[in-house]
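The chain below stands alone, shown as structure tokens; this is the form predicted on its own.
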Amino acid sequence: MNSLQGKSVLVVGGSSGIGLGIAQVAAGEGAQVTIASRSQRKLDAALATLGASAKASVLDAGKDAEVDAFFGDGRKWDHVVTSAGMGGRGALPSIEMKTAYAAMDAKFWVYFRVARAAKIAEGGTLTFVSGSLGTKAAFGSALVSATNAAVEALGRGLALDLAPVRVNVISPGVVDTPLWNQFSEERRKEFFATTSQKLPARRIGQPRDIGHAVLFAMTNPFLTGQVIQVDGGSGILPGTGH
């Protein structure tokens, strides 16, 4: 297994949630971590959890010019991770086209844009974070499923196109992140409790759980072109996709 000690790790979408969990695990392994997102406030708060050597950059990865400028200095990163995306749930007939475009723009095209522009060192990796709905359907989630499936297909294709850079996709199940703050605390706790009892792991995922999966993808030199499910076992149960 390769070491992250002293390696440069960029986490796009690393200021909160799963992205921050990934950055924290990488920093704990001795990596030189840079997190990037749109919010300076969130970046400042995240930096306080990452140690003195971590850095942050404001970046709207939804904009071509900003992404091209960010990667335009020619720097080669050892490892690049993208963790982003939100929205898109609901019955398809009720989703307006502008909402559908925004959901795809916020995830698939962000990942595509970063993959196109990032310069990755020989022996390095590119890792995407998708979601278990990419392979398992659930009511009211057709658009989310399609977006995640597109991300996973992109990752597999890039493992060929970018070789010998290794490209993998981590597909999380239900993870306790700020995404769920859109619900009331009571509803969120009830959902987590009900879901955890259904899962073979008997728990909800935490951002660092996904971080450790990304660590595996970054440090295993024989792993590329894979979609790794980190879902507490929901994938082996009928009708529990999230």
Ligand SMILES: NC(=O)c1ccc[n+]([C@@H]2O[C@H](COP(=O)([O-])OP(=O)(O)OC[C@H]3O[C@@H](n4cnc5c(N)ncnc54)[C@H](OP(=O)(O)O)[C@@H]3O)[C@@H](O)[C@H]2O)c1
Given for the second form:
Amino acid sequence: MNSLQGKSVLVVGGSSGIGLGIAQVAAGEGAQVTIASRSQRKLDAALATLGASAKASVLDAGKDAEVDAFFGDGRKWDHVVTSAGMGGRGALPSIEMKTAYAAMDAKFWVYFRVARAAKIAEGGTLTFVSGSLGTKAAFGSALVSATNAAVEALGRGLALDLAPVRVNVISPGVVDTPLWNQFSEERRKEFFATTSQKLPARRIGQPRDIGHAVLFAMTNPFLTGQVIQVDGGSGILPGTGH
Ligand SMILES: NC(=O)c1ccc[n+]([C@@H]2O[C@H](COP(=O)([O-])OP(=O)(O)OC[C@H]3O[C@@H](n4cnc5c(N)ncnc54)[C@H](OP(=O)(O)O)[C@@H]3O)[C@@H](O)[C@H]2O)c1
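Write the structure block of the form predicted in complex with this ligand for the protein whose form predicted on its own appears above.
Entire complex below, previous chain first.
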């Protein structure tokens, strides 16, 4: 396995949730971690958990000019990770086109834009975070599924185009992150408890669980073009939806 000691790791979407878990695991392995996201407030709070050598950059990866400027300094990163974006729940025929466009904008186009602009050193990696709905169906989630499936297809294709940079996709199941704050605390607790009971792992995920999977993708020199499910076993349960 390759070491992360002294390697530069950029996590776009690293100020919260899964991205922060990835940044924490990488920092723990001795990497020089940079987190990037839109909110200075979230970045400041996240940075306080990452140790003295970590850095943060305000970046809206939804904007072409900001992403081009960020990567325009010619710096080569050893490892780049994208973990951002959400939305698009709702069932046809009621879902509006603006909601549909926004879902692809917030995730697929963010990942594509970063992949297009990032300069990655030979022997380095690009890792996308998708989501388990990319490979399964659930009521009201066709668009979420399509967005994540698009990310996974992009990762496979880029593993050829960007070689020898290795490109992989980590597909999480339900993970306890601020993304679920859209639910009331009571509903969230109930959802996590019922989901845990159904899963073979008997728990939901924590951000560092996904961080360790990304660490594997960054450090295993024979791994590329793969989609790795880190979902507590939900993928082997037919029809649960998560
Ligand atoms: N949590 C789960 O159960 C779960 C399950 C499967 C898949 N996922 C996927 O995992 C990814 C991360 O989700 P999460 O649960 O960690 O959510 P989260 O806690 O809300 O974190 C999302 C991160 O993305 C950043 N971000 C959003 N838009 C951005 C943009 N345009 N440019 C730069 N940064 C941006 C946010 O920071 P700012 O607001 O500061 O920009 C934040 O750091 C998402 O793609 C999600 O679909 C999550």
